[in-house]
Amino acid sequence: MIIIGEKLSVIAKRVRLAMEARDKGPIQEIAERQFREGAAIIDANIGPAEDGGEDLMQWMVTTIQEKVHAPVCLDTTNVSALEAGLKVHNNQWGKALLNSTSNDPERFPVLELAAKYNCDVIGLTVGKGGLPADAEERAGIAAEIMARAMEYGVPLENIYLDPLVLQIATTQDQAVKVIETIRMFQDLNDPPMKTVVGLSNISNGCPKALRPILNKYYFLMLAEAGLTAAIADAAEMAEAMHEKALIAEVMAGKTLDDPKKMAEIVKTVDVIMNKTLYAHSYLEM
């Protein structure tokens, strides 16, 4: 399983306000700790970053390959950004990846770029129509990315497929689908296709203490389906990995010594199943 560090983000403060004053100490800080809680790429998401966005992409390129050697995945809708950071990317610890071309028109030309520097790509399967319903539209929409991808020349090996986590709180019934859409994925082609998730959208817009649990039995939930990487706190994956015995356990029917433990996989695993309806306080029924 690759773990992409998901956070040097624009949407964290700490972060901004780094990018912002081009001070790369907290930004170079909280690369080399991801590195050492085992991501293999950093993720640099820049967001939009429409106005002096070629200049700050360059800068948290370098900045992170001075301390850190791994690849990094340049994160923005800014198609030019994402050029300006693979002019500097370091290739000799990893291909870059582009966050991400999809069936949008206007995410076309991202295919363009990964072709051009032979860099791997994420494939989001969502397009100008809205968000796929379930595994077999995302299913159809990754059959078009890839399709589209050799047309552009980008080898498939390059490709990574995203199947879109949606919230668990809002949108309870995708979290399932999803798992569902990791494994149909590896029928799109021989080899399997690469598959990817930003993982802690299935937490968004819970309470910050139960963040980290739905995150873990996710990752865990998916990587049984055969999920390839995920974007994501390397930290957490890290305990999830500690996890993963006591989880199959309990769905092998066993009982843990430990009860409360026990009702905290039981529940959350009923819920991003579908098989009790989310509710903030889930733990506590």
Partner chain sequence: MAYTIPVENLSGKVQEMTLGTAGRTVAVGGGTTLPFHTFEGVKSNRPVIAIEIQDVPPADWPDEVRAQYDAVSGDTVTWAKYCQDTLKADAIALRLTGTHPDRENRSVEDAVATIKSVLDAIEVPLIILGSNHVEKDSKVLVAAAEAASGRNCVIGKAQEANYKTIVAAALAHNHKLIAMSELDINLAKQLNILITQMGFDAARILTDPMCSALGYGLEYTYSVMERIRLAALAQNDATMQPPIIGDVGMYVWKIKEVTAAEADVPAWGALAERGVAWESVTATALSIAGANMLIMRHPKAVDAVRKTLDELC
Contents of the next structure:
Amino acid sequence: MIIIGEKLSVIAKRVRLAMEARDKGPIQEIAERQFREGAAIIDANIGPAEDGGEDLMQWMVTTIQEKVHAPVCLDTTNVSALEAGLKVHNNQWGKALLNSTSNDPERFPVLELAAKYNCDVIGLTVGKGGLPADAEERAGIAAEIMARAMEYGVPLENIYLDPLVLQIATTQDQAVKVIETIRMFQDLNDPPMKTVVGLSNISNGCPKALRPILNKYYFLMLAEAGLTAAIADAAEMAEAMHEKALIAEVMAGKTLDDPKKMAEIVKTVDVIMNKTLYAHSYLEM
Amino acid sequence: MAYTIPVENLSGKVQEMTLGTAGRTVAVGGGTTLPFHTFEGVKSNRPVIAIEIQDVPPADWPDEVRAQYDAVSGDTVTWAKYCQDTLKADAIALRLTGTHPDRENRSVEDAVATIKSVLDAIEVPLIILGSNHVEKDSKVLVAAAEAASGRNCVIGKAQEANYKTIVAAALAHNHKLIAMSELDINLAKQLNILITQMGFDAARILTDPMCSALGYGLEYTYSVMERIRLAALAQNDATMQPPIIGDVGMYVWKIKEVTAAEADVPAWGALAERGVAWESVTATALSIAGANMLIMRHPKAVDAVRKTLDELC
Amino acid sequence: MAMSGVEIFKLLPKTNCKKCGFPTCLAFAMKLAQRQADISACPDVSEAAKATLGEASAPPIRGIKLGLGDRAAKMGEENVMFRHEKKFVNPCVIALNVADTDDVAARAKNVASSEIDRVGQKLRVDAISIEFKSGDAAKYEAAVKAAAENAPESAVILNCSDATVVDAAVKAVAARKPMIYGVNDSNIDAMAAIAKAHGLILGLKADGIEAVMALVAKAKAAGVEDLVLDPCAKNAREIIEMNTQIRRSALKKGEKSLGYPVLSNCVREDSMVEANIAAVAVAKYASIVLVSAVERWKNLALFTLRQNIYTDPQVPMQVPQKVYKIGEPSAEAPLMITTNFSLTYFIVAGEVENSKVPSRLAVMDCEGLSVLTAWAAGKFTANKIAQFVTEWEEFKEVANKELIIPGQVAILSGALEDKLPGWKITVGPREANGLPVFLKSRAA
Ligand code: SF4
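Alternative state: the form predicted together with its partner chain, after the form predicted on its own:
Now the full complex is given, and it begins with the chain already shown.
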């Protein structure tokens, strides 16, 4: 499992301020911490970055790689910022990853970049307007992205298909469909297609205390389905790996010694599997 | 060819509650099936139609519906008796619109006086609704619950921002409670959990997932209601088993389809029928989605929905 | 049994020759799995594969076209019981039923002029059904002709259970491919022969589902595949129950003999009640909703309901891009901006209404995404907002050059001030329910 450290995101206030001030300190500190926690790739999410995105992305890539010897995931809707980032990306520790192309024509130029720079690219299986309803629709879009990638000359092994994880608090039924999709994506090619998710979105909008719980068990369930990579909180995922045995026991019908843990796992798995309706207080029921 | 009816045995139920006192009680909810599926379980009670009145004359209602009550709406008690005796309402929904700070800003005492005089005049169950002003409602509804003590009313609406005081008041005076959230089933469940965590029995809650009018988001309300019913029945989720209420009239009688004159939009046809149809089709759609109680305004729409329910129940 | 896209792919030639119109065999296979393509589009697939796939790709509810040309209404092909699971596919047909003893020409003209434009869609009564009541074959034939002539673009339904009468009348309108409705146990052989001769749909009518299934078996044996079922529900409850049972059997039990569109007769004395009963049928799985009167007010209500029920739950409903006036705003009234996701709009507009402060609400096209999602997707950004505000006419009538942006995108305020010279950018509350307090405190 490849963890792509998610913490360098413009949404986080501290990161945003550091980006605006071009203050290397916090950026490098966060990048290094994630690397220590097990992140193999560092995500650099600069948002839509309409103005000066090129400069910002270059600064991010060099700032991160100055301290962390790992590839960077270039995360923005601004295509020229992506290209600027690729120009300075040091490939010594692995290929850069572009986040992302999709079935929206606005995102096609990202494939061109992936071909030109021979880097990896995330293919988000959404089209223009409207979200995919189920695994079949996502796989259908994936097939179209794959066909387009071949046209642009991007080898299929450079693509990570992303089924788009949605918030469990508002679109609960999609959580289990994404797990199904991960299985289906792998069948789309031989060798199997690689897959990736933006994991933490599952718990977006949930109470703070719940977020790591949902993130961890969802991660383990996706890993079980064969997920290749996750953009996630590296520390949380390291913790999740420690609980892997616990969830396996519960799934196998065993009773854990710790009743609280047991209830936490059973209730969370039921919510993820869409067997009980999600509510912020579901653990208290 | 033998046909086997594809019955789905659902494990859950809908809570049944009784409103009102003495001989004029009304049962709401109940049953173990999706709406009107008599072939696979115990059906719910017939949806109850409460006719809406206000503590102030309905100057803000569109002409088509306001005119129906011109003769009686000058006095809330007269209006209430008209709905009970002439329109044969199953229940009366008294909305305390006049307490809104931007309206007449009627005081808590005024509201209490109105509630008491209406309760003295009618026998059918009363639903007491605030003015949808979060802070004012939490004062008005607390006093309302006390004023109506012993009459087994419905008090509403408790929302996430003000539920605590209203729940406490409904609890203290033994009323039923409307819990309202905004078109979000997960928040509807969460609010019901929070309310029961205060010691309020789930069997006394009515869930209001927020209504919307035909053409103005009805599909959201329709699907949230269907999903609440499915959670109650198929997942046996106790927090989703309270009966569902649809506050139809208020959401219908403000949109342009019930106010635009035929001369302005000839393609839309006669305004008189259009307004009535808009309210009655909205109410019909929501009753088949799972609403157990409907709050309505226009007597002709009430009449058409009653005739439809005669066929459905 | 339905096959997955990958299973289908294995049966295709895998040459990626593109003759099917798709870039690869895999992409084509995925479309086949979703029933959005037809296997006949691939010229190179083997006969054996075709047979396997044809069986697998047949939808559980047969798709049938009523009427002709671009006015034809597709029916059937539904996949789910509840609209939140996945889009209901083919909106039902609303059909006016007239007796041959009525003034058919006039009623047909009502059908012909029933079109209403609603949120960009042209909606209309799609079909006219002529009921045999006179007992006079010649009169019926004349009525059918009058209906067809006066509603020249509508689908025609021959509502008659006398095969000889149908046989006579059908000739006049055979080119319009009318549906024959009123097929029962005693006339099915003759009706099937007529349908076969002209390639028509048969509307099977019998008391209860079991009896309808028996008719289906006979129709199929006679070689007619395009069928519509009417189990003759006696009231609104039976419409719900029978239509639910039929759809459940077709979808969940794989019952082929019930995998056809359903007709619900909603004709009632009281037109307001008829609207309600038709509403029940629209919501509960009918593919043809038969009514006895098509007043414009009723059409508007039913078309709107049909649109609501058949909205794709995955595609967020969008409101048109526009500056909406709430109350009667003066040129100085507050001006807010949000995205065109309809739920966002309904809630924001509701809260502004609640505040009783007359305002303007600018709604920007962001493909129906909510505020934060639209921002992250690069659709609700400083550049795009600035472009909208500068180019859209309605902003010109605003005297007070202050734009209130949602609190969730406070991050945009600096860039927006740069891009909109002369404008003041104010950050509003994060959640819509903060708007009344926000607006009122400003007004005070
Ligand atoms: S026509 Fe047939 S062989 Fe050619 S790409 Fe399409 S599916 Fe493949």
